[in-house]
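The chain that follows stands alone, in the form predicted alone, written as structure tokens.
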Amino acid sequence: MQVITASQVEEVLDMQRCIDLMKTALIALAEGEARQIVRPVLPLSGKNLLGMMPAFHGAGKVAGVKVLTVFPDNYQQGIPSHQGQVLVFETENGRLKAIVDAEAITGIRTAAASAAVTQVLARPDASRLAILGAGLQGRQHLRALRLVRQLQQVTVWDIRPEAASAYAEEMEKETGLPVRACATAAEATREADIICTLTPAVEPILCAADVQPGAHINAVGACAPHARELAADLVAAGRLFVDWKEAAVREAGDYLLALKEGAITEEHILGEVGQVLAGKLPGRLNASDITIFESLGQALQDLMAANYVANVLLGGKRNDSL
């Protein structure tokens, strides 16, 4: 058994490799090739949570669980909101194979999943990216999305203007792309082809009037039934896809609150993105569609990413296998 640190994860798990792993994970989940349960969540004080995310992939002979805390207000202290470990077990005799830093895994795989889905749902000519939330995921999403689309400009908004300004300066220097900090979310998204919502918001930060026809949205920040980033009219206007329907109908506040308000019906979820990636479900139908990926983050994604890192460090092999 090996304990794998964040720096080791970041050294081994490059973003392009993780995008490929996330495609495999999302397809396996949609096609029933993996087993997992909706994550048990233990409420702590205030908005804070302790979550457990177990998964099993028979073909890979691996099972595991991510155990983590979620403290949404940690950004105010410069501390990550998600912290924990991924325990990876081989399933031939149940041996604990590795304990892998969950913060690093989550940081990379979340953005990689958005990129994998953007590749099939965004317009091929999409080049203007809006980032709402200038934290770690804001940075990782820009790094991931520039691998799947030829980006020409980036806008960023954060509830803390100083964070948006710092992001713009840092990421423009890193990527060579023009990055502009905006005073409002609406300003950031007004002309965007791809929008990523990456905030701890519990009330909508984006409505239909803020989004142009043809845009694709990766809705990532809201992962509880009482929290949402997207207003009901925007959810109603979009073609909505989820990472795992069983979880979405219990946890996705963007969907559940729009449903409660009568803006949509239960049939508004068109399917899982793994079905689109596998070519078994149509995604975007025309250039004017607004497409929405409701990303909750699933245990199989963590397991595949963590097990890949463990395999490389334990066996020295960099390949696509679990």
Ligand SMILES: NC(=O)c1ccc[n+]([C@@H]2O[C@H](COP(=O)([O-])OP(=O)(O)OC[C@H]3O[C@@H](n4cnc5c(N)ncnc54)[C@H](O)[C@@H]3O)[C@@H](O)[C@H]2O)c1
Second form
Amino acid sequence: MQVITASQVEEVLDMQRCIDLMKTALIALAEGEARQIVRPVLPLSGKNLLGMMPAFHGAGKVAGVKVLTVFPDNYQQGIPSHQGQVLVFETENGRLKAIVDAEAITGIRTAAASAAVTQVLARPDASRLAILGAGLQGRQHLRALRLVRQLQQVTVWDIRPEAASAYAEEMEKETGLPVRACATAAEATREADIICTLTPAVEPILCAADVQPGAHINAVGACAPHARELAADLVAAGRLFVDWKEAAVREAGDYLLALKEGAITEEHILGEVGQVLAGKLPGRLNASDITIFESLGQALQDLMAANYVANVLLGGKRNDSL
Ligand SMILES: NC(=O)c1ccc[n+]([C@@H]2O[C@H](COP(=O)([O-])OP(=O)(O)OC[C@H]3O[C@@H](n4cnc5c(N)ncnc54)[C@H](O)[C@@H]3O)[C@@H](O)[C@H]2O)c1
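Counterpart to the form predicted alone, namely the form predicted in complex with this ligand:
All chains and molecules follow, beginning with the one already shown.
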């Protein structure tokens, strides 16, 4: 049994490879090839949670569970908000194969999934990216999205202006792209073609008036029924796709709260992104459509990413099959 650290994950799991893995995972989920249960979440003190995310994919020879804590206010102390491990088991004999750092896996696979979906839902000429939330996901999303679109400019906003400024300086240096820190979310998103919401906000940070026609939104931050980043009028204005419907109807606050307020009906979820990735469901119909990917994050994504890392380290080569 291998114990795989965050730095090993970062060394092995390059973003482009992970984008391909996430396409496979999201399609497998939509095609019903994988087995998952909606994650049990144990509330800890305050806003903190312990989540358990199991998945099994027979064809991919992967079974296991991600166990992690989510402490949403940890950014105030410079501590990661997501910490834990992914346990990967052999499907042939049930042996524990690897324990893989969950913070690193979550950081990379979440952004890679957004990039895979952006590739099929954003306009082909989308070039202006807005990042709301200048934390780990803010950084990983820029790294991932520049692999699927020719980005020309990046705007960033965070509830802490100093976090947005530090992000702009750091990511401009890393990517060579112009990155501008904005004073408000609306200033960051007004002219954006792709918007990523990556915050632990529980009240909306974005409404329809802040988004131009034709934009694509990756709504990533709100993963619980009481929490949302998107106002109901924005959800109603968009073509809404989810990663896994079974989870979305229980956990997606952006959707559930808009539904509760009567802004949308249950039919507003058009389908799962895996169906769009497989070419079985239309995504964007017009250049002026607003498309929304409601990302909750699914166990199969973690398991496929962690299993890939374990196979590479075990086999010593990078082109192992899934
Ligand atoms: N959908 C998924 O698969 C998935 C996966 C991982 C993380 N997440 C969620 O994404 C969010 C960001 O994760 P992270 O790892 O980057 O966290 P992080 O702690 O690294 O960064 C969070 C950032 O958000 C800012 N922030 C806090 N409250 C805010 C608010 N109300 N408005 C605007 N900005 C605010 C903080 O200043 C910080 O810079 C979290 O809510 C997390 O639970 C979702």
